[in-house]
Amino acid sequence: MDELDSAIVRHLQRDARQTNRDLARTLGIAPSTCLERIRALRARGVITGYHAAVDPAALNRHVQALIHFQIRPLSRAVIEAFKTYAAGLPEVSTVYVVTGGDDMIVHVSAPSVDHLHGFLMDKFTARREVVGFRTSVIYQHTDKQVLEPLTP
């Protein structure tokens, strides 16, 4: 990615709803050049989509937590099956497969701590592949809105 591609990505991360013409004007390039660059960024998989930022509390998701899982037996089939199961639950926003003492971390949200507790008990304690889990309730978090490319 060159400087122009980086600038396009940076501006689209801040506001993906701006028009091509407005973005081109901001960057000091022709609209046709801007559109061509955006299409190339999508074709290369740099831009993978456009999303609306939503307040979880507005969706009755007042409590967020990270659940750290230990899974056994450790095999590709077991990990993939559990990942698919977890990702299909409405309370789950993200599933991570990780290294270290835990095998997976699942980001969840719920209306209340009581709902979170029930969700954990009902959805995970009876799973044979789950040998243990612990939960960390998230008090605060900050999302970085704009990711900059890193130099190799």
Contents of the next structure:
2 protein chains.
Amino acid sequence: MDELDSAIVRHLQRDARQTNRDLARTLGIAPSTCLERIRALRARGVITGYHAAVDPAALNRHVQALIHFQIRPLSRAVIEAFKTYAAGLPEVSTVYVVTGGDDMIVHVSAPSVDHLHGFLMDKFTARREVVGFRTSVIYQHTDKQVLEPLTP
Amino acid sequence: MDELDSAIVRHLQRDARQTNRDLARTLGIAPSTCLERIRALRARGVITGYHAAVDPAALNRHVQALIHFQIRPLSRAVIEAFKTYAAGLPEVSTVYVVTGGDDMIVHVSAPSVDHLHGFLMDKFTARREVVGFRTSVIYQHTDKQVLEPLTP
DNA sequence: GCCATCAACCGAACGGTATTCGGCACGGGC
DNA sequence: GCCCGTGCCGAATACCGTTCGGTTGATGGC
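Complement to the form predicted on its own: the form predicted together with the DNA:
Whole complex next, starting from this chain.
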């Protein structure tokens, strides 16, 4: 994980579809060298995949929210089961198992606030392990698409 | 945004580096048709980019957390300034401006809990607009990499 | 029913690309 | 000094992206 690897990771985070030749030219190395580096990064698990980013609104997801859940009892089995259940719902994009005042935080997106409300009522209020949840509707969000290595 | 577009988006979300020919073969269409569809999806803003996914641990980010902030006064200028400030910090990956009990939720990652603690103390406690914050350390997180269109 | 029109799709062709592989330079161990 | 391993390079080959002319199928006017 030297400076060259960092540069490759940085560039591929920004644009994963640029050609290997272009990337090599930008970095001032041979295409074959660049390719070998990328393969090593994938083999080491540094780069886990390449994904197209999609506008949620184009997928009829105009409203996003973070739902904070309190779960009881706090056993491994209950947490695991609720996590799997939530992750399987189409409105859910991410599930965080956390410590603190809440036990689980779920990122959801829905066509409208009406749909969101109905979704929460239908899918969560009836479940026994859910003793309560709060909804934080997302007004704005800034996403850093390039994550740099941290030097402690 | 017909079924073919949805299929293209689905496949590119899963693997953005598969060749256009492979994708066309999978979908049973000609490469030229597939290319034209993808170009239209980008032009319409449905697909916003292609990004490599990176393992945070490989970037020396072994600890992740969601920080819940309460900000005062709740004016546009203060919110905007804090959002910009937070988004500029290297440990921060996402900033959510939300409604509910909290005003802002920030996704951060750090090399260790020690680093995280120092980071929070150094970068946030001294700021006047921060009247309080809670930390939710992330134990697990499941990420749905493929987002399907919702049909209301 | 018939025809004009338009959009979408296809297939071939060309220029560029990914990927492989043999060779070279450099540095560490002995 | 010599050997060996590692990383890099450059050329070659098979493959791919992209363009473009032609075809098909649906739609609307009469």
